[in-house]
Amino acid sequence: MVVAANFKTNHTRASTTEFISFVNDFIANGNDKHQVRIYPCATAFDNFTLQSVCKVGAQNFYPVDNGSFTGEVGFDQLAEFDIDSLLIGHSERRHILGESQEFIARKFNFAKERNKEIIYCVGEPLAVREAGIEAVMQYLWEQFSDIDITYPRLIVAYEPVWAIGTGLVANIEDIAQTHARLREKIDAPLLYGGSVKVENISEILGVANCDGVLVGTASWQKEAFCNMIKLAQMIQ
């Protein structure tokens, strides 16, 4: 199972360093049953000594070792501080930043490449949700155009765009629903993100195929994430 906390644009390098450090603590004293995640802006990466189940990564990058492209991230930089997983397909850099899935698949296969952990995030609007499971199977199986759903070190995060930092949570039955039709094709660890935070992060895991959580606005506070690292641990 994976707790993955997704910073975006939040904290600085001091309270990332504060964090990672409080989050480190809480995982050495026996929450080590599970894997932790933490993508913090690139601002704050540094060399962290980290429990064995804890990784920090990015969460964006652009696909050279290095180059001219003002104000991007390449792999040489993050080589620097040991960057070994990676987000890619947020909807946020999807649907704001204009992100195109050739593009996407194209930093999909630069990181595959260079056999890198990968949390490949997939998600529908609204308006393909109340148009029915089909549709929204349809929508999803598009952003997995040219993705090699086979790489053993991917990870599947099923993001409804419409709950992601809105409040709104997909209900239990459509999460189960969808994860069972992505679980038809893909072998990969199927985590759920979208508006999870403490109060329904059990209920969320219990969901069959679901294999962890991908958390954005309630992972930024290091005692509302360490609690969710702890119910992690009740079940399973």
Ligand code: 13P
The other form holds:
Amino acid sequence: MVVAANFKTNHTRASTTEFISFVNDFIANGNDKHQVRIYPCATAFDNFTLQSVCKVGAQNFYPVDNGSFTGEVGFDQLAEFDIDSLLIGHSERRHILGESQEFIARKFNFAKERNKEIIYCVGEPLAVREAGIEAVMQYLWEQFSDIDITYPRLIVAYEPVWAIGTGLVANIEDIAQTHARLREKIDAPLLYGGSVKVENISEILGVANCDGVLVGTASWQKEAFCNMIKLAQMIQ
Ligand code: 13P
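Switching conditions: you have the form predicted alone, so give me the form predicted together with this ligand.
Complete assembly follows, chain above in first position.
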């Protein structure tokens, strides 16, 4: 199981360092049953000493080792901090930053060639969810265009766009059905993301084919994130 925190554009370098040290101590204290991932802002990267189940990863990168891409971060810069885990395809990058499926696939293939762990995010907007499960699956499969779903270091995160940062959670039956449909073709771990919090994580992790969570807002508070790691430990 994976419990992951996506900081998005939150926390400073100082508060990230404090967060990671707090969470790492918590994991070291017998809370190491599951994998933990933390995706802070790139400005907060450092050479952290971490428990073996915990990795600090990158929310974003440009698919080059280095070059002339003003404002972007390439793999040479990530390598300096031993970054091994990457988020790709997040809905905020698709819908707010305008990343196309073609560009996302390019990032995926670049990371795959370098054998990085990839949390690959997919999710449908509300209008598609309202059109029913077949429309949802068609939309999601399009987000897998040119993506190698057999890549051994792939983790998929299903994050309905309308449930991200809104406090709205997909209902449990919809999560179960969507994960079951993804599982028909995908062997990789399947995470759920979208308004996961201390109050609902246990129910969500109890869904068949749900192998973890990718948490935004509720993960930004270190005590809450540790509580979620603790609650995940109590599942199975
Ligand atoms: P929220 O938990 O804030 O809904 O964000 C989910 C998310 O986008 C994680 O990547």
